[in-house]
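Take a look at this single chain in structure tokens; it is the form predicted on its own.
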Amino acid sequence: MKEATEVITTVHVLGPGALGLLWAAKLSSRQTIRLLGRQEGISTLRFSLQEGDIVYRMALPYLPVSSLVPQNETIKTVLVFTKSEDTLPALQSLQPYLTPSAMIVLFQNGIGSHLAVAEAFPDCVVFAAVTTEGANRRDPLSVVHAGRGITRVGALFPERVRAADLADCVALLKGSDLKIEPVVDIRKSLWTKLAINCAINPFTAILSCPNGEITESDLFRSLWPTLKAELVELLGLAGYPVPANELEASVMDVVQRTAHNRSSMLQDRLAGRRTEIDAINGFAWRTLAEKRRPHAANLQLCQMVKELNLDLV
């Protein structure tokens, strides 16, 4: 059987933000990459990728989504790095260009947008990727690979996907030379990451600090006991029960390992962009509220981030 890197000739990367450009750059030595975004008037996106002391100069083909022509563009494989709430509309705009069984790999935070995509594209092969790779932008054309991590990938609905499809997806992603791990139940990874994001990201945005500093704040100390209880409840509702002390240990481990990292929510705040608070703590409190479970801490954090007046419409 041929490797996926020999079979797939073009990979489209939808959403050329920091993480999207990191993956595009890392895959470009083995795949033909085409970036898809909103910016008009360019056919090539030039940017730099810094890894340690080395800076790579990149120039990748770029297509504005609004300028695609169905008969000239066919999308068989698309890696999606848009914000959670933009994911479904962005993919729906690409629907005329997707092949009937296109492979869609979702890198979003949260889980709500993943389920919406899987429902809207039942014939496509939909995978979710949960990554701890760190990437940020110093400016619009400069990406820093801020920290090495691991990317877990699996099918949202394994019954819809052949083992060969997952093998092809893993082989494709391994072409990046980043660490890839296939998992049978990616939903567990998605829910776990959601809980950890709920515990870290809003505090970094509110306090304007890197991950490692949140636990020293009065805000974290006062809210964490209640928030922890709500997140334990959330994971139980999702079917992935975890003891409170185990969840706390996982959160603190991430805080320590990423102590110098700036969360995506903090990066959005500093750049004046809309945050993903609705897909993280917002999704958590709504899910808990629907089941009449306590949700005050998640709701408070959601409101506090929105009150920063930087969640743009």
Ligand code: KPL
Contents of the next structure:
Amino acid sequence: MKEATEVITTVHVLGPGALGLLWAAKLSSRQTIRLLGRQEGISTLRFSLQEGDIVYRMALPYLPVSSLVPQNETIKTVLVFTKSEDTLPALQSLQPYLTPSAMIVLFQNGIGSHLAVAEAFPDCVVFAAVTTEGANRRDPLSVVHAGRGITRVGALFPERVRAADLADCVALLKGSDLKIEPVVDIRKSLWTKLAINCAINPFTAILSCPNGEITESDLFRSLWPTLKAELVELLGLAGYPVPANELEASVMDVVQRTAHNRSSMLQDRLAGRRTEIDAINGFAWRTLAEKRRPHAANLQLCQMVKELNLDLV
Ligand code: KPL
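Moving from the form predicted on its own, what structure would you give for the form predicted in complex with ketopantoate?
Up next: the whole complex, starting with the chain shown before.
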């Protein structure tokens, strides 16, 4: 692979949530950043990024998506941090500004929104990134880099992408000084992460507890055997078969390593935001149901999270 060359480009960052702002801040010393979001009436977003004891004050150019004007704004590279179900409509609203072979890097949970974007933008170079970087917000403008991780990146359809495109994407992301690993088969990482999210996130949202506490609960104990079997089935259907004990070990490993973290679903719940349950357990049960495979545990968790009546925004 080509070594990281430092090319200064304008990078658009769509979705200024915790992860979006973390990446924007980390890339901003090497790239020109434009944040894209829904908020109207501002041209600069001022926020803080805390890493350990150090708090960085950031001020980055911000463009409301509604006020982009074709010709004035062209988008060659966009990193996308919107919620899964907002991703396709948000990118469609950017369509007039995207250059014909723009690079789109998707950071969403699940895999359904990735496939929808790849289908809707066949000429764009679409990458998926699966990250274990931990980021959360004390308030909308105060981001905490809660834990260092690794970000794996690869093409959703490798046959549509040149090796040089992947090298450019990796070089760009490495400008963040975060740990980046190019992978040949990013779908494997996406499906594995989906299974892990199915196993952890709904329990944390329902029980309102950090990741490390779910395995002690009666709810987890009673549902896990069925859920595990469904997730093994799901990964098999996806073409990534995994033995049940291996999947369980991966889930328990993430539970332990992130024991004190609030999952993204719990953070959404606590902030009164819509959760991604439909893109996680919802996607899992629908995929299983389509193939007439058992899916009761994923369906139940999906219903329980929805019944919390917290899918507000
Ligand atoms: O990815 C996560 C999330 O919060 O969405 C897990 C793996 C549960 C870690 O917190």
